[in-house]
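Only one chain is shown below, in structure tokens, and it's the form predicted alone.
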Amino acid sequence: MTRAATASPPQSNWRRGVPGALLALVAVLAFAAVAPAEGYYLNILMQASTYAIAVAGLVVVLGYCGQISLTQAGFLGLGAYCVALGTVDWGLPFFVALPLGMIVTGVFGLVLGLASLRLGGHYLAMVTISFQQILTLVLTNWISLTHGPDGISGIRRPVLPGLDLTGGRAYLGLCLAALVGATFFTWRLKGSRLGRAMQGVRDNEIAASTCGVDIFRIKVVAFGISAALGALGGGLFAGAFAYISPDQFAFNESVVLLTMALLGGVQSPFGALLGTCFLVMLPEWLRFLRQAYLAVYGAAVILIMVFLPDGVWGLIARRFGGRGRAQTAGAAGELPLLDRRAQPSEEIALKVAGLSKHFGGLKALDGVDLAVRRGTVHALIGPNGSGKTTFLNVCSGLYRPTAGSIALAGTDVTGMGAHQRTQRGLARTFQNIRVFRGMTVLENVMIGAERPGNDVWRNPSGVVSRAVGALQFVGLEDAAHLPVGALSYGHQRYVEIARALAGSPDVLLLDEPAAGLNLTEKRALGELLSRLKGHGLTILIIDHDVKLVQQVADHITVLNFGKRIADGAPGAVLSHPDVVAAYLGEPHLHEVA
């Protein structure tokens, strides 16, 4: 197996592309400079930049994270009343008022993300919806705070020492840079540990769960990130125009702002950059033709999302990507296990006991128990029904047992969730492959490296090396860069094992690895598993191929009907009168004998 070159660690995410950040700005402040100063296009300019900002919020809470948010508006809105209230009422500076807007703001997207909890998809989309209407009625009707339907007017742009803010032109150079600040913070977001944990829940709840990821906790600071977003946006709003009233934050505008970040490829601020500008531009552009512009402009946009789904930048990026293809230049890869040996020992590693879980009347695990020895491998077999799946969700903590108990190297880790045993050292693939789909297969692996506790987590460039070291070790570090879903389906089932090993796991969960893998597959894949067998890795596996089984194998136990009906050594178990009748068949027995 071939080695990466030693190389000096790739930069820190933040650092990297911020030159072109300042390039940006720098562009942004000279079109400022020559822009109009005052008038139509200086308000179009105006709103097209506090509207991408707070659509750059839509690209963290539904392209990134995957949760359904129709309430951007009522974000926006938020931050547009606390700069003004500030500003006019209580006398506040606008930069204080404004940092302020997006604190208050964001404790309400945190709260509103905690109904993610129990709802998702359309439900968690009515909670949003309602959340919007809720909020429009307060800020028609609360006259005393929010001065009712009238609005509040005179909202005053901020003046620093030595730098006056007021004017068009420098108030659109403000409005301009923190969209530059905002574009800049979503992009680096997107491939920093806490943008792949996002991507991940977008993608796959349960595969995220086992790879530490605490799903409830990334979809609250999505929630929370997107609205203090949406509420830096209404600020400047709220100082571009000098006037606000309810009706410009109403829940046709939520829907306007999710159409601007779908119709430029909600997963890129760019992409939301693109399509605000397109929206908001678009029907100046066709005012010529009148009373029909506004059938053309719908025409537009419907053409556009019904043909392009990955939204306008999606289309470029495909045409002009290279995406994940730099992030492995360079990268010295290497595997803790890599520096093991086969030590079987008597020390238990994973210990079940009296294990049940049933599903109504349905008693899929009925009092298992089981015991396996660190730097062994212990296979799990038993016909189809027999409860082998649903003894590694419960001991993966998917399910939650009726009764009996599990214990990891002596922890017990019965009450504990799917994140919370995955970061004391548990890791898992599955019989229907997980991966994370909207990723590279370098992505997905950094994902596993990222586990907590492990000791690479917080080291970005050690993360990435860890990531490729897993990937050379199931042959597929020529594949880092490409899209997951490109791969074969045995290429696929080996991403998922590059994934957990990139983790350091202590005790690794195998579920039917074998599956769907032709006969040359499953060669090399035993051979893999040998490999992993002879560095010492703890495995619990389960497979239907017998073959496989006896080749990697240490001890095996028999499950049939939810019950533990054979322990112990391969030659025995396998030979087992009642294996044999539950299982295997009389022809095996002959074979094995």
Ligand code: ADP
Second form
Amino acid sequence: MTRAATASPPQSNWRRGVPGALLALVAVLAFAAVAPAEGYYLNILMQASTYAIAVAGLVVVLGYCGQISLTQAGFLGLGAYCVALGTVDWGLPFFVALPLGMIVTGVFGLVLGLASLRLGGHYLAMVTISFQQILTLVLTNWISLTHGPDGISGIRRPVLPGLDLTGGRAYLGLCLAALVGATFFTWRLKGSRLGRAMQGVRDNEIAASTCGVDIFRIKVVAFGISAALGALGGGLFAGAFAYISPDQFAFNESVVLLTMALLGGVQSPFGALLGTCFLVMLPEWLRFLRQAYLAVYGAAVILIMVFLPDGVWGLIARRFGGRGRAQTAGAAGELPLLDRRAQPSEEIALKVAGLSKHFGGLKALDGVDLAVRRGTVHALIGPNGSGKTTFLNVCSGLYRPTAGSIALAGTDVTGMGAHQRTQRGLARTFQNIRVFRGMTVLENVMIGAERPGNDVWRNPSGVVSRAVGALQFVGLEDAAHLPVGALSYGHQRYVEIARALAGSPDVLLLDEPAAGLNLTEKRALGELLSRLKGHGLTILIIDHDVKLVQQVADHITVLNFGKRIADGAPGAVLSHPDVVAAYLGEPHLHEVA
Ligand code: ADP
Ligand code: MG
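Same protein, different state: after the form predicted alone, show the form predicted in complex with this ligand.
Whole complex next, starting from this chain.
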């Protein structure tokens, strides 16, 4: 494909798209200047623009990070109450109360995100519902602070020196400008390192953590950002209507906001914007139906959601998509870890001592010792169920060991989480492929290149060229911009290997890379492994294929029923009587993938 070969240097992440955003800003301000200065349509425009900012928050937490949040109206309300109480009761200027509301609400968001440490999926969604309900109760019943169910009236709009924003058009201009800002921020976030980490968490938490992503921190941050955006929309909403009351921010409003996001397309702030405008306008369009309006409204929403699972924007993006990709241009395959040319040495890169892992009564691993020397390929073999994958899972930090220790280049990492081990130079692939399905091949590999501790991880153009380099190494650079799901199983494995390589790891763990591959693909994989070995990369590989193992391994360890039964040079190990009895003696096992 030639797409990957247009030449211009990759631009810094956040600067890209600024001209478009400025153009949009001028356009909305011009629109505000001619919009109705008061009345019904002005209200609709203000409602749509302030809601759309809050819905952009849902794009971050749900669309990017995959966490269902049913408390966005609560965040909207917190922001609105901060501006209302700030300007009416506490005598704060509008532009002090608004950011204050964003900060306070952002902190609530972070705290709510902390719940994701213990809870995931539906349970976390339940917690967000509880938060929403508690907030409504507080807004209604803490009368001395919130004015209770009567709400707060007389909320003032801002006046700056030389700029009076109290008029209808001027205030609409402010709301629309904030909307452009929020949309731009959310859009650029998607292509940033943080945004990619969020999408990694959404698509596959385990893979993300082994790419060095601190999944807990990422979820907390996503909730914080979504809350702050909710509060920005809420604060502007309060100024727009001069009156607020608790019922405007109740649970059913959270459902409406969620529907707006899903309807428009939760993967993109543009989708959120479309969905919001549509749901704000739809009741107006259907007004002529009188009593039947709610039924038609509900049916329309359900039909759109059923037939457009990616929302309206998903449909548009599929039609006209393809622009705005990360430039792979000029990023000719740079992969410095392959230039280290480390010679096999006696230095131990990965040392495991007395490692045990018990699942209830099952001893999946039982006191296993293993030492991988730097610059060598070390194979771990054994029959099915002998504990090989468990060994890798414990080494990479996905499981806590029952006993034993793990050291990386002399540092004890036994107590560390998966992402911390990755940050110290460990990388791995999975027996059952774990790619980030919502992303392109290039984005998958970029997450690998963004491994904290890698020399380019903070440098966007360095990350792209590192990722392209890794893709070139495995021969997939032409597929860079394809969705990863469009690739064959074998090629998805290569994406995983490229993702691991892009992080310039010290030690690479490969769990049955040949599993599920056909003969041709297996041969190509053998060739790839030989090339990696030629570059002196330190590798611990699990495989069933004895031929492949013989071809690449400098050292072999054999497991059986969780115990190490042999360890040493390939020739000696493969002829060891226990190994022959347990493993090689059953020839059919050689072919088991
Ligand atoms: P291998 O990779 O060598 O085929 P595994 O490490 O996957 O073997 O499995 C070793 C043993 O541990 C098997 O009996 C398996 O059923 C068990 N096991 C692996 N993971 C778990 C788990 N998460 N919970 C319970 N048992 C497990
Ligand atoms: Mg396994």
